[in-house]
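Single chain ahead, written as structure tokens, the form predicted on its own.
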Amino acid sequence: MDMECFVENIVTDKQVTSDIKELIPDAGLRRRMSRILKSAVMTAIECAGGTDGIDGIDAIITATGLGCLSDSERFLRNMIADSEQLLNPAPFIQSTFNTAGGQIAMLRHNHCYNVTYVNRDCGFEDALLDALMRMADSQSRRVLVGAFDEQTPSQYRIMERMGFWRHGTCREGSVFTTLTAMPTDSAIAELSCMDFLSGPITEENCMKSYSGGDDAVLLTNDMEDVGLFPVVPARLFAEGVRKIAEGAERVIIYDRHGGDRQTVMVLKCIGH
């Protein structure tokens, strides 16, 4: 699928800088929100360009695969310890997977388009192809899309039970990108291309695929390497606009880590 958008701005957690009384004012909303919604709304701001950024924004997309687990875990064994009587709503408000998107929009009342996808390890792509084609219809300029995931002990314990860390390790974390329909003054990368594939193919026809004669550099979410967690895809993403700004020409992103769903994200330097 060929519809075009530019990458003004991306930022993982790792990279925040500001101290987060700046980027959240409001003493009482920081001392209600968790480890992860600190962090993804730290990244959302700093991405915006400041609280004030959040003004320019028409359109919050977010994605995660497994929302906000300490919250969730926290009212859980509140309903245990409490016996389902006198809970605080506080954990389970601060639970649901919207509560980063609803956030990020509260800090400046804006009204805008604001959902988020709860799609496993395709969330991201799926939040990216909302935000490309609300482009194309000319309903939104300017997007800011991201994706966050938190681990925790139990669910590290559950889910090595399982066998998910024999080729992996876990890990967490949060990035935003603001997307804009045109490119500006400050854009990095050109998204030229998203594709959805019925299966997986090699690297070799990937590169022959996508690669469009140009000296393209691929990159693939080898668990070894990026860890085994949700928001995967949006680190390859922000990787491929880094080696963009480092001057490559082209970067094809193939998320093979979604099951029986394989996407292919195509970035380019701008003008090319």
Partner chain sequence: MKIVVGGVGLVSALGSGVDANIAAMREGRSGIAPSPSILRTGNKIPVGEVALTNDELHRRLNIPIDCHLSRTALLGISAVREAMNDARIPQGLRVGIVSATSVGGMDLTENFFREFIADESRGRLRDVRMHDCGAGTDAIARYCGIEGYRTTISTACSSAANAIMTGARLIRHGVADCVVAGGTDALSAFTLNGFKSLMILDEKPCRPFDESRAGLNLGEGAGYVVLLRGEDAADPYCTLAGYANRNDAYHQTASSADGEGAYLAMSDALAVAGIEPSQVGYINVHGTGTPNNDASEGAAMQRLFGSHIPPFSSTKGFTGHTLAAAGGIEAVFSSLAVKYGLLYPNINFKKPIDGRGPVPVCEFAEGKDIKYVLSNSFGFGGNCSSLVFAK
Given for the second form:
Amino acid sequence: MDMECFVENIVTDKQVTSDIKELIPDAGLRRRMSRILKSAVMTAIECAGGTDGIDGIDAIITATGLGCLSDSERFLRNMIADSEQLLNPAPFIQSTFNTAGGQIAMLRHNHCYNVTYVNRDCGFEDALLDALMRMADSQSRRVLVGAFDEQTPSQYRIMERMGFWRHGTCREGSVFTTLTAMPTDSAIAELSCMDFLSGPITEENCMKSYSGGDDAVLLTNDMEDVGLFPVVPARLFAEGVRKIAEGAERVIIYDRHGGDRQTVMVLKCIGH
Amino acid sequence: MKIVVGGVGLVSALGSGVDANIAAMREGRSGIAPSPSILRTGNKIPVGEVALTNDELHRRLNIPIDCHLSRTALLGISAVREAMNDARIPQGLRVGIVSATSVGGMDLTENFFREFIADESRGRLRDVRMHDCGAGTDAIARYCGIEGYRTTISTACSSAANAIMTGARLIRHGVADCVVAGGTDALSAFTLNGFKSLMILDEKPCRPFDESRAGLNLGEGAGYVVLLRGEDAADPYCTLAGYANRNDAYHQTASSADGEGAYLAMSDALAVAGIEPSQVGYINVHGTGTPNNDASEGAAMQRLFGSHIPPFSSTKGFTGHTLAAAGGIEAVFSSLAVKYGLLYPNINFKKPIDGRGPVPVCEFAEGKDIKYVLSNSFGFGGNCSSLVFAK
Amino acid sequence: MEQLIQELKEHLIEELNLEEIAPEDIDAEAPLFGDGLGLDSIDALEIILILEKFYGIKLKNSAEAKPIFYSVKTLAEYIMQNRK
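Switching conditions: you have the form predicted on its own, so give me the form predicted together with its partner chain.
Next comes the full complex, and the chain you just saw is listed first.
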């Protein structure tokens, strides 16, 4: 698809160093947040360049696989244990998939476009596509896109019973990126292409089709990681951006989701 | 590029199919029952339940019972098939789907969890296989022969409106030639108890925009529209002329008193359609029946339309609040309102809020000259969406 | 009464996740909502649950609760009069 944008910043939860009280000064907002909500909102703020940075964002687009799972589970357990009596509303309202997006908006009373994709591990790319469309239509100039996923012991146990987790990779965490329609002084990379393929292609063909004659680096995901969690492709995207920051001219990201969906994204260094 | 609604499909407590739903509203017959009869719950509280068990839904849809699909997926398949048959999509188009849900496969997960929390080696795995929201969309695509781009949106009660907006934008940008867009949600003990814990369920049939309103009734169902480029539809219902999503950014569950998010969503959607507020002929409001929503939405309408609020009504007194499906079901109602000049009654309304609040449409009407219909859907997390359907 | 006030503060901290606040930080006569402790409508629902769970007192809705929920002290007084 002929749409492009610029990656201004990308932050993973591991890189967040600021204190939570600094990033989320409102104690009222903080106290109901589960672990994953804190992680997602803090990563988003850090990515936006601090709480004030949220003011400059004109679209907030998030992706998650199972959402705020510990809150959902807590409400479900209480409901069953207490036979549908005397239920605390907090975990129910926090369990909604768009809670993280909503809380980011609420922090600075940002009234902009705010949507959440819940489409297994394709959600992050769906969110990127949404951002590209908004910028192509001049509806947005600086978009915050992020993925977050939470794991709980019960979910781990259930997926183990289903035969997942042979490698035990961690699928929990948050990744947020700010994208701009025009290159800014701090732009790291250009997202110059995003294609959805209806079937798998070989890595060789992928290189041939998307390298454009440059010295391209190909990044692909581990098939073991295909499944439910958009934070996995988001981490791959972050790795691609890092490679550009370290000097690569072009990075091709080939995300195999299995079945009928494969995504190819091309990142280029600025001014190339 | 003109995006049109080429086909519509829905299932709700009023019945399966568009005709059954319109007939019920024409007769003023609500789908709200005094308490759930299929849902496994101890709560005796009014709901708008689809009167078919999961087994019956499998059979009606010719899907083997041992496929064990979630109720959310089954309701979605029912509405999507109707919409696609209705649209008669031209051969060769790349058809995609944008589906919305807030509970996903929770109706089955609940069964699993009852056993699992007693003993972690128990609970049937087939009951959690469809827990995630994307699984329902995958099932709908598979059983309706949709092979193009597909995604799932979940922004609480505005989800389906956002799905329809996204569908139109995907066609504009050439990601798909045709998109089936809307939402589906099954009743679940999880959501019923969730809303109960928030003390916003009315113990009587809900009364949107009425002075005595005391909360919402939950419903279930699915509503989808088939979006096409104008040139690909022979006899479309209407044009999807405008859409917008904005955030109230006020509170996780409550709406602001001045309805800032609602106001911004409505005015942006009208701006996208390129029309003035005075051109709107009917508003299908969000109108849940909670004191907070209706006061906030009413304030936003008063801000936008001044003293000339167009004819408006909430159809949730008929269907219940179907959460992520609401925007889809109401998009179908709105499309029919444009095509046939329909106005739907806001049942159970008696007295305006504070004696001077806006008064909704109370009689079913048809053959009205309606050029533009505005449809509102607002959700938790401050999520506010509006769609504009045009002749 | 003093003991009930202390107990109520502990319940509030526990049930409303007021992790960063100690019982002695809560002024029993200061408003719980708005400017005081800064609680909101969801907290009101949680306090209704505290009354029911620990003191067997049932309140129908948060409107009825408004004067009762003004401060920890008004809450304690109401509990003294109505506990089962």
